[in-house]
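Below, in structure tokens: the form predicted on its own, a single chain.
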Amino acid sequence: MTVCETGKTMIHESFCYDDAAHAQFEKRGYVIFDHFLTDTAIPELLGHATRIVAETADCISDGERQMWLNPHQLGERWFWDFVTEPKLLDMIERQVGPDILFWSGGGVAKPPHTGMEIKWHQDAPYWNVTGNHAGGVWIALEDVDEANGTMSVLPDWHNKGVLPRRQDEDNDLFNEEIEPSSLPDNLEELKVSYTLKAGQMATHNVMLPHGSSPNLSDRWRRNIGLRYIAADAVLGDKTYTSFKDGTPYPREAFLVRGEDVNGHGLRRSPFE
């Protein structure tokens, strides 16, 4: 079953980007929402995002088979489905006005015991994107804790600029870390753990440092993060693996909702 299909909304009746929503996201830099997903998406989005990790090809190494990104590029409709909900869109509207770039998405899932550690980061500079950014989507696909490699933020360090970084060593596939020294000592005391239950969701400015824990528990963590951009950005090249076969493909943005304001004849779907 897929949005398409049914007509219906993956999107609970309840989530609202209102100003107060919008007031905190400008202030601390996220915010999170008690209700995003219906009751009836959130196995259906799980049930994708199980099948897509049992489909990953064998040549994609076991760190790379962690983070599968950009489906809807591979013939995956139910994302694409899901990421142009008008729901969703009206907020994405409010943050970066009425022409809108989806050019990012996909989902990492920390198997139990094995899940890899994601450095603390910025995602603007780390993606090769220049615009005016709309937050992060992050949505939990089933209950997670800092017991199972939840995703942490920094409130209210998206005003700091671009910090310093360096190469994460041991880590291939995100292999990207602010400079330790430019974080402040306090880290623990400062950072807000996202503890959330599966259907809820988080949003969080690009520019705010952010970064999960290794999976240590005896169960999956599972989500899917959005990322969407004003129409007149700036895209850099970038390549993605295919979980399918494992073969590269390049990024390719789409316009969502609005116009092509610099006419670079952007297509509205993969499936046009």
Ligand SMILES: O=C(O)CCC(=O)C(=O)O
Second form
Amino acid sequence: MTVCETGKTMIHESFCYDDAAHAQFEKRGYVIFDHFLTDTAIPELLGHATRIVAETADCISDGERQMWLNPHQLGERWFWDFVTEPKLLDMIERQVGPDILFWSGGGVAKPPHTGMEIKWHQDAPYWNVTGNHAGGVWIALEDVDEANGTMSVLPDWHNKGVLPRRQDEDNDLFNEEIEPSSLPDNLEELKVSYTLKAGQMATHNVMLPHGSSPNLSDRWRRNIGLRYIAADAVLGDKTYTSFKDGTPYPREAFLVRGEDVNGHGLRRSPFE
Ligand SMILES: O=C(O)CCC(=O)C(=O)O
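The block above covers the form predicted on its own; next, return the form predicted in complex with this ligand.
Entire complex below, previous chain first.
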């Protein structure tokens, strides 16, 4: 039984990842929550996402490549405070146990009228990160639907193993996609689009096929996505490019709850 406590937090008092939510996550591969962020947190987090995208414009010139990664490794304290919120970690603990790493997170921002579709893919095969993955956490910072480029998932397909892939040369962000013939013919009928109000959250199994539509609307589409894994994970080396100044920096996983079970000397915070 999960016990969710309330306190001063960016997370809505009604959010609780309970037994029913976990059962749906296991069975269907995803769960959507009606309330996740507090009314105060929504504009605060959207403000940060907006500022970051505005600052990023200088080093990423192509208007469609609006992805910002790992702000906690680049001095953004608010992001760290958010990803270590106890109620969020309670959900992750329920999924992967008491020893938890946070290893990546950030946002995708699709400006009005961008063609930035993200083709159907599974997450885990791309990452060079092996272990017991928690569900991807996908938080809407504004109202999202198919028209402004929301994400869609294919329920029940998380237990089918790694699906065949092919290169998607058109897309710099996710340059592989699931071989379309490996997806069901009636994909459009089966898929569930995240039609979410600002502040709602969904979590999906990292093997669940998902993708997102282009933003054909007059509105922005901005979200935050978070990645956690059990602390006995094996993380291969990876270098990211700073959205602030274009310089390279190495991936670093942080121990956000529990013990450094493999004795890797993990830090508990980028700010310690
Ligand atoms: O937000 C999107 O459009 C896609 C993000 C995604 O693939 C993910 O969160 O795993």
